[in-house]
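As a starting point, one isolated chain is supplied in structure tokens, in the form predicted on its own.
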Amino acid sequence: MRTEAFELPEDLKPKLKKAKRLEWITLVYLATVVVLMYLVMGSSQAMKTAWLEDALSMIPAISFLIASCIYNRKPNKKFQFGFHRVFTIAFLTGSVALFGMGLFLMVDSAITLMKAEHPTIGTIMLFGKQIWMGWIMIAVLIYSSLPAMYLGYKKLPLAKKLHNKILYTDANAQKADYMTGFAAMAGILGIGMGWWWADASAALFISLSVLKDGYTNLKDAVEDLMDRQPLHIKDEKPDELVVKAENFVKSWEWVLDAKARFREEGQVYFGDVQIIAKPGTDIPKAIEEGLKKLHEFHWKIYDVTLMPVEKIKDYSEK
């Protein structure tokens, strides 16, 4: 078990700043985003719902800042392998707020759909002239989707470079939220033009997307606490890693077979390797050695259990 600080490779200590700094950026950005949109929204149910989200967009931001001051300290007595799941419990936290904001923005804006509730858009003087606050609603919502998807695009490689599942999934978001805008911008034209459902079918529409993605979330939050195989964190699909690190440890002259398995905890990959040595190999001395090679393979390996065994046991599904 390591007992050490854990510590990016020196490669990856910039891009984790980076993302450090395109987070805070996001939430200067999103508090002037959430006041713009609480100030001109007026009755429009598209533009609440678009609200809320923008307002939601800022947990996973938060929670990875507060998790990468905390992922990297050293095991304790009480926290004996170290501090890594904190990104994963960042996850769930996000996870839970978008599936459950998710549910009650579609209730809503179902209720409000069936009452048949007909919203109206008023005006505003600027600069001595009337102008409809519809076109003042559409410009916050370019404002609210444009740059969130530049900083959206900008996060996803961080993310997949650091495997950070919470920066993923705030990427991801944000790299989305023109769907949200653009779907609002709709429900406020609709309204213009007389349609009155047009507006609640539109916060239907965002609150369906902010559902989906708060349920994929909360599944893949639960099933890394559930000890899943570690996956990629772009296509879920397994980390060939894993393969690989088995196979590294099978071309070891004095191992005969071995059978690894692995779980993600954060960032990191903890895991055992069961063994059959080779008849006379000093066990103790060829472990330690392995171990320091296995570390050294890969930075995702973090805390590895070298097991010698006579016969290898397959945990995996027939």
Given for the second form:
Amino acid sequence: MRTEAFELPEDLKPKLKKAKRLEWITLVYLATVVVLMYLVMGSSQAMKTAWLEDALSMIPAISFLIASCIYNRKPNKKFQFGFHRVFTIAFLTGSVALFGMGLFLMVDSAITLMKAEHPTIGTIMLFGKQIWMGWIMIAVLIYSSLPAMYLGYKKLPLAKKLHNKILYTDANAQKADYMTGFAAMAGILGIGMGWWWADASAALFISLSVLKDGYTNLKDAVEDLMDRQPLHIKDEKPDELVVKAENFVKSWEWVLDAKARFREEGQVYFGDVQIIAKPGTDIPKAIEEGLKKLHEFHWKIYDVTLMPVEKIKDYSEK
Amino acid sequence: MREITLLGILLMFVFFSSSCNFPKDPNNSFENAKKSSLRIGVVPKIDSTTISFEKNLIERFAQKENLQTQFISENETALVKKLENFELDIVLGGFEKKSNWKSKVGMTKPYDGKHVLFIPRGENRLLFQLEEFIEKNQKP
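Can I get the form predicted together with its partner chain as well, since the one above is the form predicted on its own?
Whole complex next, starting from this chain.
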């Protein structure tokens, strides 16, 4: 049982710091995007959808920053397991928002398409020249996609190293943001071509991608809260760390057999290991030493119970 | 990455095949006005100075673009209905930016900071031409 405040291993501390800095940059940048997009939005459905998507993509950044202030507090009387799950909660919040907005945008765009609304886009006087607002919208869309893509690429490896899902989702969504941008640009160009339906169709396409992201994340967040086995955040495959830890315990000379199960609590793993000990072992002492070794084995294995049993109960599917 | 490249090529194609004469009208209002005439609906109102300024503005616009004009006078509701069905190109009535017809029509930018002209929704070429003219002929 751990009672001290949680500290990342030394080599990961600068990574978390960098992630936090990138999220602050993301927030400031997104704020400028949201204001600019709102100013040029006009009556384009695709612009409205892309705008809402950008406004919404501030949520993961905000929840990551809030959660990263809380997650490493010391366990106390009220929260005896510490505060690691705050990351899972942030992840759930973000995915609910994404999923809900995806639904809203899909319905909204579909209605616009069915009502056959023709988007009206006017002009603006810039440097003494009459310019179609569509071109300005496209310029703003480029501003909303390219830097976002870059930020996503920078955050992705950090999220994998830190085993942080909210950061990963954020990074991945931003990496894919150019799709939204391109779809919206295609919609605007379509309007310019005289295809009134292009705009709402592009919006529908964007909303479907938002919906898909929202659904995947929502499912993931709920499964995390239901203590699913730990998965890699990149490829959704079971983390081999569980088996490695189990084999590590089995390799101790006082252990005859062992079975481990872990669950994710934010970035770290909690769990228990059933152990059949060799007869004559000084069990309390062996367990104290074993816990220490396990904690040093990997930073993700954070809070473990070593449980001496007579017969191992197997809960895994055969 | 393949989808992105394809999408990029498509965008480029759309762009280059149409960079002249951009934006277009989905219902070709401006092109049709050139071929036959510009159909203008006028709401009969007591405030005749506004209406006559608007009429004059449009006549000068038609002259500059070399368009025939055709004025009809009817009540507001009937005119907006015709505009929605693309039976008219412009409706004049001393409308303001926050008009109740907002969701049914397209609007030009105000010619005096307050009053706008109605056009059919989404006819962006017509709107472009009108706004270009309005910009140069702002009412003081």
